Each structure stands twice: as structure tokens, then as C-alpha cells.
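Only one chain is included here, represented as C-alpha cells and corresponding to the form predicted alone.
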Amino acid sequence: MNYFDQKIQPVRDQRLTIIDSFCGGGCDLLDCARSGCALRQNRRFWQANACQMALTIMMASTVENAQIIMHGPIGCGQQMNGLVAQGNRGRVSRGLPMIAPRPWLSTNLKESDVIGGGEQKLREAIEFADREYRPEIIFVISTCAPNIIGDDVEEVVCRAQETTAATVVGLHCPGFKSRVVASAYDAFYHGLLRHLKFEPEPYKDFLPLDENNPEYERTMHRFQFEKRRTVNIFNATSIGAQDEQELTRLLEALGLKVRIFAEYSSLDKMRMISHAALNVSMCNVHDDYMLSFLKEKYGMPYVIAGMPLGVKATREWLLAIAKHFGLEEQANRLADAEEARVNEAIEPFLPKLRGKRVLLCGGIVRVGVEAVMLSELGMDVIGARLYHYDTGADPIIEDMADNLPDMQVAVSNQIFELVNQVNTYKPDLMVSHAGTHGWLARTGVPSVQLFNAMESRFAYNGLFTIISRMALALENPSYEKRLAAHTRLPYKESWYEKNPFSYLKS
């Protein structure tokens, strides 16, 4: 049995080698997730953790008609009130028509329910919503509390599809079982290969004419060459539309379709994902999972080839996609156009940034590619913070420990860590995942948001918007300086003479 045959998709410490708690060199990284140390690694001090839910939880909230079942106390299902919202600015910046507001529905499993089993109220809470809603996709989210009481929703699921107009999808994803947050990918993905059909209809997604008709032959060519030209980008919840725009407007300069899978997506549009040529990943952690069972259910190639960050990163991008159709020469001949283009705008900004020192923070793959990039533009890369490591971002640490061998890497999403590596540190800029920022301004020290949904980060457009970006909080750190003056952080001044990694074991 292969991971996809299973009922719930093994997590990412099962599947890769992880680690969570790390500090060292690229090169040492790497040498301990290989010679297994890295299963040794840990701290003696967590202050906090994120959940995998919230991200399976964001991704599922996205697809167009889907009705979200929490199944679990209903405090699980607190971030929900918010997503509608995020949502729809998704939807209106891809040109989408904003859905009304959809109340999300919770089994509220109580204490007699976790003695006694919460499969019942599961089964009552999906006829309700098919019944009441109608919608075209009821996702189950399966949390904490019923995966610790053996609750099989699996089997739950299952038997409602048999009586149920929706179509049923179990998301399993307790985040007690995985402390890497990444595995919510995979739980998205999992739910989605087992109870979604990817393949076209006839009669709904193309005509099939009678054989005998002269026409016949002429639809199906057409069918079957739009599929030769088409590549499957998969996105995910911090890449926004315009990340989306800029890299099919490079692959359409190739004479290339884009199709944009699994968010913002619908039960329709995901059946053409197996119509495609090529599938193409935009991040190694967030999709190799989904990439992989596609290959081995429909034989589609794929492509890993990291982030499209900066000039040097979008060319191999673009040459890893043109070199399965024979496109390599055109590539080449529009990456040298672009890469004109955008080096003469950047350019009055480089004098500002040249030899400032910068500290990244956050994902592995966008934090090991734009720490290349920025080292490249002039600027002093003094550290990076990866908020977990795993054996498929290993071609981004290798290139990454290559171009900058001095540089300290930590793997840690622990604030604690991060405040007092900013203290001992001093950068004079960081660039930091969402949420890190309110903790940085106190300390004084300007940030630009690593990614940001509603503006450009990747390839040629989104080189001048982050450039710029760091440009000007560097021009202007007015606000951090004076927070810094009138407020302080809730750590004791004997933290800051730590080493920021003490609490680090193995």
C-alpha cells in the first residue's frame, strides 16, 4: 500500500527527513539531516507552535461552493470567522465574482462526546449541510480532539457520500501528530486525490462526436493539442494573483496555456487537471506530495525547480518548463528581455541597499532562494531563519550553502529566538514571514513582509516590488525607532545575554 491508497495521509516526519530546531551552517545542515543526527535535534523550551489545521483550513476555504464541516470542539473553528473575508479579496484580485457569506458548521464535540465517539453527530452534521446548503464540495475537517478518541471519519465520510448530492472530502489534519506545519499541505492534498476525479467529461468538458461523423476527428485533435500546450501551476495561500499574472504572462509569452490549481479552484475546474502536459510546482514543500500521486496515477511529468525569486531563479524556472516542450532558445531570448527591464528599474535603488546587513526569516524554500538573490544585488545576507527543514528543499539549502558558506542558518519558528538573534545580531533590515512583524518593529529594526498576498514577489515584477519594498523601510524606520523607545518586549535583559540558540538539545 502507497500513501495514497491510505484512509489519512502520513505526515511530513514520517514521510521526509525533518528537522524543527537547528543552528549551524548550510553545509552542516545538510551533512546532519543526512547522517541522521537531525532525528536527535530538539529543544529544551518551546514558547509556541503552529497548528497544521489552520493552514489545511485556509487552503480548503478558498474553493468556490464548499461547505466547511469542523468536526471537533467548536473552538477549532475560530479562525473561520475571518477567512470569508481573506477569501473573497483572493477572489476579487483573480477576477472572480465575491461569494456571499456561508456559515461554517461545527459538530461541537463535548465531554461526553469524547467518552462516548462523535461519529453521529458527524454523519448528522453532513446530511444537514448537504440538505440546507446544497453545495458542491463538503470538506470535513478533522481535528485534535476526534483522531485522539478514534473516531473513523474516514469511514464517516465514505458511507455519507452514498446518500449526499455533494461530494464529501475528509481533511485529516490533528496538529498534534505533526510539528511541522507544512503537513497541512499534504492533508489538503490527500482529501482531495481520494474523493475528487481529475479527468475531463465527455458532454461537460468536451463533445465526443460520433466517429463516424467528419467533424469527430477535428474536435478530438483540437482537445488533444489544447493538452499538449497546457502546464498545471499549483499555487498556494501566499502566493497572490499577481504572482499568479506575472509568471502566465511569461509562460503564455511561450505560447504555452496556464491553468492555476487548487485554490480559488471548483470541483469543474479541478477535473481538467489531468488535461495538462506538464504540472509545475512554485514552492518544493508545498506540493510534491500532490505532484508525485499525479504522476503515478496519470503519468504527467512535473516540475520542482523552487521559487521563482529574482533574476537568476525565474531564468532556471522558466528553462526547467521550456525544456519539456523545446522551448529552451525562446526562453532565454524573453528572460534576457526581462531581465533588461527590470535591472534598469532596480537599479536606482541598489546604492541604498548595497552592503546593508539583512536577516531572513521564514519559509525554507523563499528564504534560501531570495538569500542568493539578495546576496548577489550587494547586500551583507548575515543570517537565515528557516521555520522547518525537509529532505525536498535540499536542492535550494545546496545551492544556498554554495553562494553564501559563512552565513548562520537556524531552523526555528520560535519568537523568543528571533528577538534575541535581532538583538545580538543588530541587522540593519530584516525581511520576515507575516506575523513577526508587530515583535520586530519593538526591537527597533525595520522589516519588509517576506510575501505578501495582494502584491507582487515572484519573477521580474515582483523583483522591483520587493526591492523596492526594502528600499524605502530603510529610508524611512521612523515607526520602529520611536515603538522601540516607548515600549518594550516581555523577555528579561538576561535572555539577551544568552546565546538566542542555548535552549537547543540534541
Contents of the next structure:
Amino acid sequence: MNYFDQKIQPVRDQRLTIIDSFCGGGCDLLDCARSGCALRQNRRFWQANACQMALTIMMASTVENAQIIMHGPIGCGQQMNGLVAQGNRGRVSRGLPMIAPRPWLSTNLKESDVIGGGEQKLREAIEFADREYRPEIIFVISTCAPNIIGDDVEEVVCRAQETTAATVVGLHCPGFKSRVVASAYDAFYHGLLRHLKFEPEPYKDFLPLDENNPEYERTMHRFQFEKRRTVNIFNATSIGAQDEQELTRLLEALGLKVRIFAEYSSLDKMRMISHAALNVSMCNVHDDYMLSFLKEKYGMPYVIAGMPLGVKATREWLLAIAKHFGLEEQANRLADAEEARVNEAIEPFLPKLRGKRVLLCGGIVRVGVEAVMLSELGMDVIGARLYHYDTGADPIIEDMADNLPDMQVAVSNQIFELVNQVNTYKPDLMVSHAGTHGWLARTGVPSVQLFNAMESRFAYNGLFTIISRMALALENPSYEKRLAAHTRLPYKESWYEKNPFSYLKS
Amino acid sequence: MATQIIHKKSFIENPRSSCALGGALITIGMMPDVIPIVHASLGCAGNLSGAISMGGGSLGSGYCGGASIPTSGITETEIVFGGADRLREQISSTLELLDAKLFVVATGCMTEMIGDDVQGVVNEFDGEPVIAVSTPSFKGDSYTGYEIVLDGIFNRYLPKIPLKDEKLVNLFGLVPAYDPFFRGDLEELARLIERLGLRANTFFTPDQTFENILSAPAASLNIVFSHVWGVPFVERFESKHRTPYWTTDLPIGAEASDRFLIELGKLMGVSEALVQSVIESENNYYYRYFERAADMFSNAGYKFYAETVTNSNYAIPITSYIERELGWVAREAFVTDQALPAQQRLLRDAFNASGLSSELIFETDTTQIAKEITNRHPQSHGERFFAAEKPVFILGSALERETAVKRGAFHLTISYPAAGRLILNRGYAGYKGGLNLFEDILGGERVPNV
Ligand code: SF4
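In place of the form predicted alone, the structure of the form predicted together with its partner chain is requested.
Next comes the full complex, this chain leading.
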């Protein structure tokens, strides 16, 4: 089914098989996904999480010269006040200049708008933003309320485009449509692919030449040659500048040219997307939607080959790209050399980590890949907590289930289950998603950030960083121990006697 | 002096408040042994908590906040078929799992729009400590959410107590997170009140227990440190519990604190001699520190034209401090609440009565505030003698930092969003708070820090 022509994209639950409540082994998870039991997975108790809108604005707010308009009540998008600073840190780490924080707008829907509709307010806000702030792009973020009252946000966006200087992009991400935050990736890319151009434009991006021009052939040749050697890599909020630089370094060593999209990109830069030979993903659950669109529209092939974490997955990732260019032999030589160096570098840390019981928690691809990697390095990986499961991650889960058939696999982003797991299984160390570390410290366990956009996690530099981080985390647990001893968690004592997953239902 | 800019735009730039649900969550979550149950999508409580924590000076999750908040997590199915069943299941599992003396169900916009009978579901839990409040985003901002929660707990849930405790007062008006120094302020106020031989329920500081909430109806006085927020609430409190109220300004610094103690002493029948002796010893403490900083302050020529950008609670207190303690020239006091005209009138009356010389302006948008400052204080374009009002010090939120940088003004973050600050027990109220503010203005928190 073709989703790309629709005004609004489907959420992940409609497009793929989704699980967000599960506990078992890796194989059980795959069985559940394939048997239809996935549809029935649920919980009797839920705690707060983010929604797809939250991740959508994280991505949108990094785009250059883009103005955010939150179409909703005043509470949706409050985190924008912090994203401005986060975006600036990301910019500076990518060598982009620091910018004055761009204000954002909320249409501030009130009771009367809920009854009468919010379209007029949105129109006014778009006009105002275009006039007042002169952005290149206006992102209109469509939240729950307008989707319940029936505002045709995409229609307002398209109409507004007729009179605005900025390119207006609707991002449809009402939280109630899906419990799967990763739906945000599709929301973001759907808006881009509907409203932005991905082709270089004459007299903007290149100077067209007449066929009779003596330079024509040479220029065309150079143009085509460049295109044949260029790869586009698609990033995400959890991927930092250092990761991008590390991967760029490796691919450039193979003689390729690298461009990175769509965070920290711009209207101008994104027009170059189709001027490349290959689109490359860094995660199975980020951008398959965008990559299949680019394949359909421009015939561009793509590679989705896991996440380059640790030596094995990095080699696989590199080889998948190299294969496209017939550079396997070079890629293997490069990986050999890099592995020799990084293995030597991490060696002194490994004795501290070997045999340590570690529990992993976060995005399915990262956790799946890291579980295998850390166990190969001699750690005792006692469990994997995946924030969600979707079909895109099957190759990762298959690999994890092959390598660690007996390891407990849970699909959970719920803190009460996490706290109980820590209390029951007593890991020595957690490697965990952003937002959990405060709770982990309160339960007394040291933790390392599964990702940190200000640090390195990918490929060889990333391996070294996370290994040294883990060794440091194990070094002095006084803070966690004292905090746990003096903190009361909100659960009744009886909760810790129960199975951590006893609130699952199917 | 007071004027008002009528806000013509229907939308709002960088709102300095989240929705009623956001205000409700932080208010509930800051109370001892009280846990919210959110009837909305999974995202609302998580997003709001993160944003409010950041804006409130890295306030954090606390006992059962942030990603631990129980939430019905309704999805498209409930939007179509109703969310009552999911809510019922969530309340009963919450009661099973979590330890608290009171649970407060708070609603989000989508469950109100689909018309779930939340009170009906809560009524089924007869005998259990669960109540419901209606806090959809479109009902108002976080300040409104604060009032709705107080009403629910103090005016609906708590039974009447026939006997008054003549030494006990309740403190209201400071909104958790949105008054980023609320805890330090409350602690200092309680300390001063105790020096007069009285006791205070602050409800939001670490020393408080659920007993403080239960004892609130016995208080002899409610003090509201706001002319706008919490006033209708204490009126209803009075008609149910017969506790009179006193609206006053948060006292910042010695001059304001002296006045506060004298007035409170009168209201509570404290002997004048005791009040005077407390004032004397507090002033001695305050000025022995203050005078030491005087060398730095005076030698550096720290005399400024001041602009303040705050919520309505802090407008008078902060202006009073800089005019009366520091001897600065306060020019404009921007108030960024989305106050209704009637609420604006209340604040304006209080501002006029305060005798302060700056001008009160209601404006929510950062860009508009910056423009307003520029229009009112033109800068020199190279003229030799140009009466630009310089130097300027802006005391506002983190959003004013850029405005200050552009003008070459000094800046201190004192209001919401207080992004970039970590605020624990620091407060600006009272004598100790006045010294804290002096430290922050002179010391490391100020930008640029030269
Ligand atoms: S779930 Fe809906 S209403 Fe709640 S924060 Fe997300 S978009 Fe806004």
C-alpha cells in the first residue's frame, strides 16, 4: 500500500507489527510477533512516557532556519524551551554557528476553539510567523486536540503555502494515535517528503549547460561521478556529532563522499538528497519509511543494516555499504586495521567488566546489538529491555535470539517494571536509555547512558567510549548507594515480591 | 503608574506556562504522600513533567513524578469507545501497587473532549483515598491547574475541623515550579513565622507530611502570596472551613520582611515586643552580611536601570527589592501570566497601592517584550550626548537572556522558565532570601559574569 500520497501517514501500529508489552525470550518475542498474539499484548498498569509529538519536535527543532508552530493547547510542546539549548549544543558540535534562540508559537487552543475549531488560529499563526520571523521552513505540529475536534491541518498548511514565503510543512503526530514513540520518525519524514524538494535546482544548486558547450561532457561526467560516489546517511536525535564524524571518516577512507540528513540539515542541503548513489540507515527502526520513499520516487537503492555498535556490527554495516560500490575488500582491510587498534585500546578495561552482570534498556536496535556485543566481550548480559518491538528490527532480534537464546527479553519502557527488575535480578550495571538514570540511581545501581548525543557511541571510537564509560561507572558506587539508602520509592513492599512483569496481560 | 498592552494575537509565543494538567501534576506531585493518576495519553504526563522540571530550575521527578506517574495511557480505541474502563483498571492497579495517602485523578484534554465520566468512575472506589479533578488543557494554564487541585483537595476532600488552632497558618499562592524558588521561599517564610511563636503549613517543602494537609482546615489564617493565583480558592476555603485569608506580597529583603512581620503580628495577635525583637535580630543578621558586600557593590558602581520580567506573583516583590534595597531605578515590570482582565485589575490595584515607581505591563511574548524595551529605551546611534538609560539589568526568565545580550544588558534568571539553573533550597523571600538574591545579582549566576 502506498502511504506517501496520503495527507497523513499511518502510525507504526498500522504499518508494522508492534509490541510494547512483553516478557519472554528472544524467540518467544518473534513467535508472538508472527502469531498475532502481538495484538493482544497490554498492561493493567501504565506509567507516563513521551508521545510521538515529543520526538517529532526534537527532530524538527534541529532543522536550520525552521520555525515551530505547535497547533494545540498550551501544554503541548512546552519542552521546546529546552530543545532550543539542546539544538544549539548539537549545532556547535557539528561546526555550525551558535544561533539566537528562535521563538516558537503555540496556537493556545482554548475551550471556544475546541468547540469552534482551531483552523483560523492556525492560519493566523502561520501568517504571523512567516512575516515576523522570516524562517525558511515553518513546521506545523499537529497534536491531539486538533485531531479530535477535526481540524484539517494539512489543508490549512497547503492553503497557507500559497501566500507564505517560507515552506510550510505539516507534521502530524497526535500522541493518542500510537503508544509507540518511534512513530515520530515517520511523522517527521512524511512531512518532509510531502512538502520539501529533494532534487537539485538549476541556477540554485548548479549552472545548466548547453549540450553544445565544449565543457558539457566533462562537467556531466564530473557531476555523475560525484553522484556515483556519494552516500546519504540518515541521523536521529540519539546520534551525536561524534558518531556522524566517525562514520564519515570511515566511509571517506573508502573513497566515498558522505552527506548527513535530516537533523541539522536545511532546505538547501536537503535538495541534494537525490544526488547520491545510496541511502544508508543507522538503525532499523528509524527511517525505513523515508528510504523506501526515496527508492520509489528516485529509484535510489538503500541499505538498512543494523547499527554500527561494536566491531562485528560495524564491520557488517560497513560491508553492506561497501558491497554496493564493489569495495568489500577495502572495507575488510579497513575494519581489520581499526579492530586491531580498538581491541588493543579496550583491552585494559576488559578485566574490570568481565563477568559483570549487566542489564540493557532502551531502543530495540541498540539494545539488541549491544547485548550480543557485550556478551562477546565477556560480560554477563542478564536481560534486554526493549522500548518497543516492530517488524523492522527482526534481523537484530533474530541475531540476538541466536546468540543469547536464554536471556530474558522484555518489551517495556515502564519504570515500575525496571525498578522491580533491578531489585530482583540485582545487576552490577545498567546500560540504559535517557530519562531512566535518576530512577536507577534511586534503586542503587550504577548506570551508563546507552546513547548520549554529546559523546561517541558508534564504530571504533564509540566502542572505546562506552567501554571506558562502563569501567568508570563501576569504579565508585557511593553516590548510588547513599541515594538509594535515603530515598523512598513509591511502590508498596509487596510489589518487590511479585514478578516484574505480573501486570502484563494478553 | 500602570498601563496595559492589550494582546491582540490569539496565539502565544514561547508560552511560560504549560496547561492546567501540567500545573496540576506538579502541585499534586510536590505534596507529601499524594500521587497523581493522569487520565490522558501516555505522553502528556511525561512531556509535561520534563518541561516543567526544566523550567522550574531542574526540579526533578520527586516521589512519583515524571516517568513514574500512573497514567491511563488512552489510545485511539478509547477515543472512539470511551476511556472509563481503562481508567477504572488503572485506578485499581495503582491502588494495588503504589503507596500514598491520597490519589488525585487529573484529566487531559482528550478524555474531557470525549466526555468520560471520570467522577463516576472515581465514585466506584468508595472508601479508597481517590479523588478526581478536571484539568483539561483548554480550561487554562498551569496556574489555573494549581488552583483546581487546591480546590479539589482542601475544599472538597478535607472534612471540616471544628476547633481552630490559633497558632497555625497555611501558606498559599506560590505555585510549584512556576515560582521556581518556591521551596526556599516557603522555608524562609516558615522560619520567620515560627520566630513569632506560630507554625506554618507550607505543603511543598521536605519537612511536610500528610498531617500538614490534614491539619490545614484548623489553621487560623491563610496567607496568599499572590494577588491573582489562589485568591478565589482561599475565598471558598473560608466559606467551607471558616479560615480567613490575607493576601500579601512575598517579602524579599529586610525592608519588605519587616513590614511582613509587623502585619502578620497584628493579624495573629503577637506581642509587639516580640515582633520588634525578631525584626531587630533579623536585621542585624542581614546587614552584617549585606554591608560586607557593600564594598564590592559600591566600588563596582552597581547602579542600574532595571527591567523585570516575571509572573504576577514576583512582579511586586522583586521590583520592591531592587527599588528599596538596592536603590536601582526600576523602569518596567513585565508580567507574563495569561491573566484575565479581572485578574490583571487585581494586580494593578496592588501595584498602584505599593507606591513603586515602575510601570506594570502585561505581555506574554518574548519578542514583544524585547521590542517594548527597545521602544521605550532608544539606544544611541553615535550621538555624542545621548540620554540612553544605561546600564540596564534585566531580571527575567531564561528567555530574556538573549534580549539582554542584544542590548548589552546584564541578566539574571529569576522566573519561569528558569532553564539553566539548578534551584534546590535557594529562595529569595525573607531576610536570608534577600541575601541570596544579592549574591546572585553580584555573583556567579549573573550574565555576563565579568
Ligand atoms: S499525547 Fe497529545 S495532548 Fe498529550 S502531549 Fe502528546 S500531543 Fe499533546
